[in-house]
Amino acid sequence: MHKGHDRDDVIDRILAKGADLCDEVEVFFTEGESVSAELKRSIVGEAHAARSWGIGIRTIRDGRIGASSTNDPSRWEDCLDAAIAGGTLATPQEWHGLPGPVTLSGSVPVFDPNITVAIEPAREMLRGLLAGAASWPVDVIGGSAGLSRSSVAIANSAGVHYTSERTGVGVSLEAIAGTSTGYEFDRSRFLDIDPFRVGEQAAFFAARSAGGGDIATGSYDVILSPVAVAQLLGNVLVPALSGRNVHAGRSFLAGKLGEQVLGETISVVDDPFARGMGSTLFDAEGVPTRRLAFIEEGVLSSYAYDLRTAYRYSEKTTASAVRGGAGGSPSIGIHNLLIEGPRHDIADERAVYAHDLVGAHTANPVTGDFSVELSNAFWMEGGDYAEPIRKAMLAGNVFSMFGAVDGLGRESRVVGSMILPPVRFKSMQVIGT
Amino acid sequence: MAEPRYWDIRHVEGAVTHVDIDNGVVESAGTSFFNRALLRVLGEHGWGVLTIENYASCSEKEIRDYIGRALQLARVTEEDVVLADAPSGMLPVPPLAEDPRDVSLEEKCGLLAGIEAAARLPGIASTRGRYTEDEGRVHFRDSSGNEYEYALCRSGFSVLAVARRGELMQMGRESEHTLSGLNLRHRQDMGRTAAERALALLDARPAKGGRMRALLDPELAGVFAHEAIGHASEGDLVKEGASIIKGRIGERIGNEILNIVDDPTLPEFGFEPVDAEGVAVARTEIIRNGVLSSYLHDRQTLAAVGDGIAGHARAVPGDVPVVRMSNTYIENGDASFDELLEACGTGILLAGSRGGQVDPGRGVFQFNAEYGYIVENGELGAMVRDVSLSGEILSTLHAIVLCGNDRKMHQGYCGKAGQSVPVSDGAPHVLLEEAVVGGSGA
């Protein structure tokens, strides 16, 4: 695949170079191929195919830590330099050294050996999409279907080098009836993703969202998708555990371990161990995962650290690294995010149900105050969908919601690096027409 | 084997440094490097797209073999895709009035700091500065033989105070991207101006959501043409059925006094030499005197749709060029800002911008202005927070009554398709009447 950058020359190179020039150095690896076929209405349009290949450094001198990475294997050697000179700038700190290898027992669901990465069985998918999609009498905007390989591997000057063999597949349809519009989505790392359902409830939602009445503005019992709680909790709740955002003033949760801060039977908890998108034994720096209670039956019981976080604040890591933060370098982030407590039938008595939110990351990080615009809303009674309503906004504090859950539903499903059920809500804000 | 209709391949090299400083400590400073490359064949019906490695080192004959296997996946397509004819040529590209690459990442560390630094007044209990310099070398050619070459290096901060007293929070924050050179002298006004902005959140009410006369300030009035419009006018929505003003071209969409237009053209952070398939880039107007006058274009939605130009295709390095949007603004009316508080009366005035979406098929958006203040008979008065505004496209257009005399461009990331481009949007302020405010306050 790659004439003399395969895998483990590479980063047996870097550690032998940068050996030589710093106390300690990472690599972090990537490599992957994926195929997507894409719907433009209910043709295919174009069909893609990628290789990907990347490798994030990060280097340790004197307590200075520098990263930067490159999807270009010719250039490592600058992406070294390029690390080490970075940390020249960076502000020393209390570092006691990257993790050693330790033997990883079990093993996560991230690898389907019966995903082949090829165009045909994508083209599949769209077809099984769209037959879903004729379920309602809708018109198909686009939708695509993918599937992908990756390798991912963490070694380090300390001795460790993990590696993880993953799949994935995708799905999503976009629909219109009129100008009522319905989306959905599911992703997995196994075939056993559904495209016609997938393509089924696309439709339904636009379909049945045409027609909508109006709102009053007031107050009202609120039930959020899986998909928009995912939005709420992925712009505010999860900054706020970061532990770096803790110590550095600008968390809503910061001096509040042992009290109460969310409804007492809700309980927060990040499960690396779980069937999400998020599963893993080690995470980016290479510590080995564990199940991390954030809130237990509403007590905040710990928040979110990774390796210099901990150091600098005399905490434990809890191998909460995820890469993705600037210049290759890791950052705070969730494996897979549960909500747990008692599940209800929730949706009996009536209620405002939203299905997805539009500009949920315009919510304030900071406080958790948002207001957002609901998308494919309806009146839900009886465990079902009543009517449509056509426009309205939803204003709240994410934090004091969740303090007011009133049940969680009894299905979960994964949306992104978590998996959740819908939940309902009291007495919100609502503002109609 | 078959010889495709169309390819072309666009290759981007280049690198991105950053410097990120948290309650005064640097937490990384550094540069990362990218070399990516996208080829796009047209076989019999649709694309065939493939991701290219190493580009640079490729030779002809394994171009040829990338063009086979594109050729290959493109079998799979069943849209017959047609291309526009289209202007090519470039642009220059502005001239950097200070080079970011001549400044050393020592220099911009410290001059980050500083600006970090003037946000720590009494009562703000963290600040953050982060400086991004994103400077990349492309390279276009394509089977008709065109072929061109430029290098563009976008760079800017933003900085962000959090204020504390008791429980209560709120945060401010101001930032500015450029592609005129490095902006980070003499800027320690912009850490000041996001330490008071939070330091007077913190007395701020919630917002009371309604119905209400709206003052929107220029930045914020430009997310509402980015938001409101702009989405909605891009031709591959249009083309897909997923925009409500596909069909209404000539139709009056808007009040009269109304101009919106998009301009890649501009010296501004949107700005584009040449766009992403190779087209000469020029300026769309979208809506002229409340009439919707064209859609923005690439080559394949400018033949299946029509009414507009290509030229606003655009792509990040490696990904599919897709309509987009660059630097989109309302034109300046008459009206001073004395004449709209007037105007407002009583009502509400937002200002900043955190961001906004859009669904076009649905014709409703929302987005989220930083601040706010109660207007009462034309004089400003308390200030609110967590205050936003939604709407619907075909309504709120015509709800624009009066626009100022003093536009201003703000600079932004559009997200679309999984890619996020540079933009700038601007406008002056501007006044709506029946604006739906959204907000928890009772």
Given for the second form:
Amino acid sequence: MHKGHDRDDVIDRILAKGADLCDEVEVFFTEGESVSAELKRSIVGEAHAARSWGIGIRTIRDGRIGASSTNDPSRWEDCLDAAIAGGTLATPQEWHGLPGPVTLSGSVPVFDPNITVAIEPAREMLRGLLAGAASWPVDVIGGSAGLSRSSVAIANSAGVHYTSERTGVGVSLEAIAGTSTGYEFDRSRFLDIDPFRVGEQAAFFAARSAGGGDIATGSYDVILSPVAVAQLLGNVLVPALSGRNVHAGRSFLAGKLGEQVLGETISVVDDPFARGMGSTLFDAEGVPTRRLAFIEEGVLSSYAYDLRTAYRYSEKTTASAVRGGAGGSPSIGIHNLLIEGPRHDIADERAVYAHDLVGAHTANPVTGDFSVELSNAFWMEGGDYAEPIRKAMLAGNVFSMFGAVDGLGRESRVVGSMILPPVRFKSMQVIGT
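Switch from the form predicted together with the partner chain to the form predicted on its own and give that structure.
No partner chains or extra molecules come along with it, only the chain itself.
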């Protein structure tokens, strides 16, 4: 490992020294290797290999929480000192201890031994993207491919020491036809992605979106792709489920436990055992995960909590702590968010379809109101794409929308930390010409 240090030895040293200086200490350790390759238009460009390390340390003393991080394991003592020093400036809060160890049963789908982290497999995926894009008369703007292997460990002074080995594969491509662009991507923990299909889809959206017609302002049934659904949920529903936002009065769902907040056919769950990018047996604080139903048949049944927020508001953690890396402290998030409900062929009857949304980040996470531009939009009928739509806006409220769901598509896909189907909504306000 880095500079002769063994991971477990470094963790043990941190815990031992930390125990003499504060009440509790937690260590989050990551190490990994990755390769990435880029397309410069239709030319396979440079590829890069990298190895990384990261240590995140949290200390607790008299209810004061400090945190620090480093990407150099040999500097763990400086990192520990910085965390303790930061804690002296923190405001004391209610704290009832880090979790103790339990026996973690089962496994989660996060590691593929067939993944080779090397430059040539990454370049081969780029060639697959280009072959797929050649199915349509487009120009490739750029693309990428990457493979990774990593190891994550969480340990604390209460005796927790869990590890997880993970792999990752990802590809993306952007194409253009005239003034029309198309973008597609895929990510997985396994070698089950199809670069040809990704390149073909990006080129399809660019080529078929060209020369779109106008749509009159009015009320239409709308089908959003899993990507578009994820954009709305990620900017509105996920923040609204955070216990921190709920208790701070920054959530539409505050005070609504037990109430009907979505359509009665819709359930929203976080399933850390599903085949997704966020699958895990333990959260970023070492709390064993479980399948968590936030909304059951439209009724709000739970908020999301990490330890810090749960202790502050006399609640219990839902094992919803996540980290984007070793840097900083854990925060409330999701592992694999799923929408559940009746599935059927939602594209048989005519509707407006959108693959992507522009401006979803401007949606109001407190009220749920949004106004976005539809990108790669089409009329869809008989299960297939019909005429492209040149320009249109979609306005509404996310919570009202999901009270008017007309069906979920049969196939789901992984989009970040979500696993979602396309969704059909009834009578949405589309602003056209």
